[in-house]
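Next comes just one chain, in structure tokens: the form predicted alone.
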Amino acid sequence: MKKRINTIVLPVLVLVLGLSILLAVTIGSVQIPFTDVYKVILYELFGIGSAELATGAVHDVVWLIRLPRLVLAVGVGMALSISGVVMQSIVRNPLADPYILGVSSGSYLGAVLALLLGLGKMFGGNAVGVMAFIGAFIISLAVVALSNVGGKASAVKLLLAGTALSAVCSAFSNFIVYRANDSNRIQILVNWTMGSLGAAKWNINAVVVPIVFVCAIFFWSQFRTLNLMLLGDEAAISLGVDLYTRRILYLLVSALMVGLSVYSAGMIGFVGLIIPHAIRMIFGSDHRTLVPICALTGSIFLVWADVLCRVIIRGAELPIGILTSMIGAPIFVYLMARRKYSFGV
């Protein structure tokens, strides 16, 4: 069974996904004929066509636009869906999401810093992005560092004090938000909490993208390691594995990839909790199966929650954010409602 996934499952969602990307340019607010879409990408990619085809108004919306922006849909989707992936087997708890250790309370923390009380100057107009990804890193980092406080960490310790310090940054996070006397500022934070990969830009994508695909081989790799820890530490030590420096590292690539998301999208909601319990019920908790699995269904889902943003309302974009809660928030109550849920099993 296994097998027949790896070899029948994986090339189809592989296939969907390169066939989401080239139907999901082709659509926007701007109607482009299919062919001069194409045409466009020919060029840029391989060459081919006309060097008319380098400048224009049609240039400019597929390949600096559109394109640009589902490229960075596949990076944070698939970063999302495997964060969610390793938290829920760190924790293991099925309802944990890669912002369950105050990973999305650091970086709003960082956003509210560099808004509101100008710090990251120095990143220029990355400042905002920059100083999330900074907090919800220093954040996992503290999460880290209280969770060994009194002997080793164990994902109880990792919760709790994940926990913790999420109340602490949303505590300090509201307090300046409540001392700012700047509506513009406040708006501004307000919109970049929902979500948008408006800002997509393919110097951004030449960091996020291969970072967060090196960061899923290589949780790909650890399957083995991920599968003990939904068997518990005692489990895992009679087999001769000790679970802990592999969590705080996993925790710490897993802040990483929502790091780099959050920076370069702001903060998009429900990705790492339903696709990974989605993933589950079907497929079972293999992670061999399950992590290329969630990388690639997390991926497809944000392409076409990307292409709704840009259609649903006539001359607006919709927040990724608020799409992927409305979309996420009723699928996850079915799937707690379908049948008691624990890990698939």
Second form
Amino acid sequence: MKKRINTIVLPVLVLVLGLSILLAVTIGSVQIPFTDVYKVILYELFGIGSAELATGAVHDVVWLIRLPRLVLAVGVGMALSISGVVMQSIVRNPLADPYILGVSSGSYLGAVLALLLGLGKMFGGNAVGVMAFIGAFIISLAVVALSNVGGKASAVKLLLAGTALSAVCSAFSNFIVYRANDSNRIQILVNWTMGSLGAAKWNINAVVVPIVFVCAIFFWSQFRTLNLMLLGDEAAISLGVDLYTRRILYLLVSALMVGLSVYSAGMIGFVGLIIPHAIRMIFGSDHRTLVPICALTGSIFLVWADVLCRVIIRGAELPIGILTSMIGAPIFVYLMARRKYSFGV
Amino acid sequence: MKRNLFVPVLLTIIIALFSCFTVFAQESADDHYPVTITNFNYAGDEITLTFEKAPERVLAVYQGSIETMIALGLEDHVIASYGLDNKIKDEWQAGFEKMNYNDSSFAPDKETVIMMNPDLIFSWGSLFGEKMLGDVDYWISSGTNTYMNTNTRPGGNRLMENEFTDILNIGKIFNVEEKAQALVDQMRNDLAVIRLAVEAEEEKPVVAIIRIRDSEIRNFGKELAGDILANMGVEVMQSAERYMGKEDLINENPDVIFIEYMPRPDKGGDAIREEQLAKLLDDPSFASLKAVQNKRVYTIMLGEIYAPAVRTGDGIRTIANGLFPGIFD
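Can I have the other form now, the form predicted together with its partner chain, not the form predicted alone?
What follows is the whole complex; the chain from before opens it.
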């Protein structure tokens, strides 16, 4: 049964994702005929067609604006939903999301330092993104270190360390924000926390998407350990597996993925919470199927969320984090109200 | 003969008496005050202020407040000033030296302000919070008048006319109405010149005032900047929101683009201008824009389009020089 899910569902999802991208790339505020859109893509990918396709507004909109966003949506959607699955296993808590172990406040502090104190200038244009990535990663390391003080890290100690360090980061961020008298930059900061795929560029995608893809394959290969984590340390030890090192390794790989998504798109809430929940409800908690299905569903979800963001208000754009939360939170409430769903195996 | 002299003599006497009276009236401040002015409280509601005499102990916070006082020659009325974003213009430098400028903080807190014992606090709406300068209602009830830049009050439309009203109001409060009127008249004259030039155009250009950020475009068209453009008779780029995507800008494809920037002298000055400009010009996805191809991209300081006070005229001229290069050179 499990194997059949993968052989049937996965190809279907891959197909849906492919079609979603092909359809989504034709939607936007500039009206471009279908054929023109695909001519540009064919020219850029395979060199088919005349060289005139390489310049002009249609080319720029399709190849430099829409498609990079959609490819980034695939990467970020995958990163956040897999990270959600992994975090929920690591801390054995269905409420965990990619940001639970301090990652959100760590990256927020990074962004605050970059925007309001001008730190990270050497990183050039996207100093905010780089500093946010650094913040996310440092706090993950700090959570691991703190949870190992006075005995090995357990799921509960990780959660406590995450909560404590989050509070520290938030306090310092608030202090800096309060002291700043630059309302313009504070506004930029607020918008940053709402997430956006608007900054997508091919050179950013070339770094983010392959790394996310490799991390995704890695977690798929770890499905047995992820399943064991839901049973708890004692059960795992009785089966001859020590979860301690795995937990730390997963945490850091997950932090890398989330850090990259924060770097390229800011904070996008609820994807990492709602996708794993919904998929568990339909396909069960076996990580052999859960990881790849979540990865693809997360990507499809974010591709369409990005399309909605671009078209929902005429002539303007809605931050994607607002939209995912507006869709995600009610779905979450609905899932809770149904009560048919329980966490674990 | 006698009769012939009577009328001219009587007229001369009457005229002499009348001119004496008007000279007397102009020199006396007693007739000017009390002055009543309508302004706003921290909630943005209208309040009425009464001035029995020209304030002598003014606290001026924020660029526009400081510059308005200097431009109207009122430096001697100021006991303390705070909160500069931009360098003071050369022509105001001499006046600025008398402004008791304090750079220890951007704005003093309420306690510090109480100790100053000001009779007028002149600032931006957002600064009259309880955590900052203190609430307007508190100050009014304790006998200190406040004046906030109308375009910074909570709520209300951001209009060019509000900036003019503020300058005229301050003129009225300090009994320097002619000076204030002259400043506003100059700005209105410039506006009339540019309006004529726009009307002479066959097609009205579509103009955008924006800032390119990493993931979004900030559009100033719905704010004061847009109102200034509308007053010039050009077409303001349509966009419902403050933020738009790259594709939305390409869709609107304005004829002329002004990139807003803030030349903080402590953080790079002109380098910031170049940096902001490069965000449009160096991004290949904007290459197809009309304004980029026709080299109709200019820059404008935030201080000239956001609650600019006496710099409103600079904003008008910066935009005019972009629309019709050299018109005010």
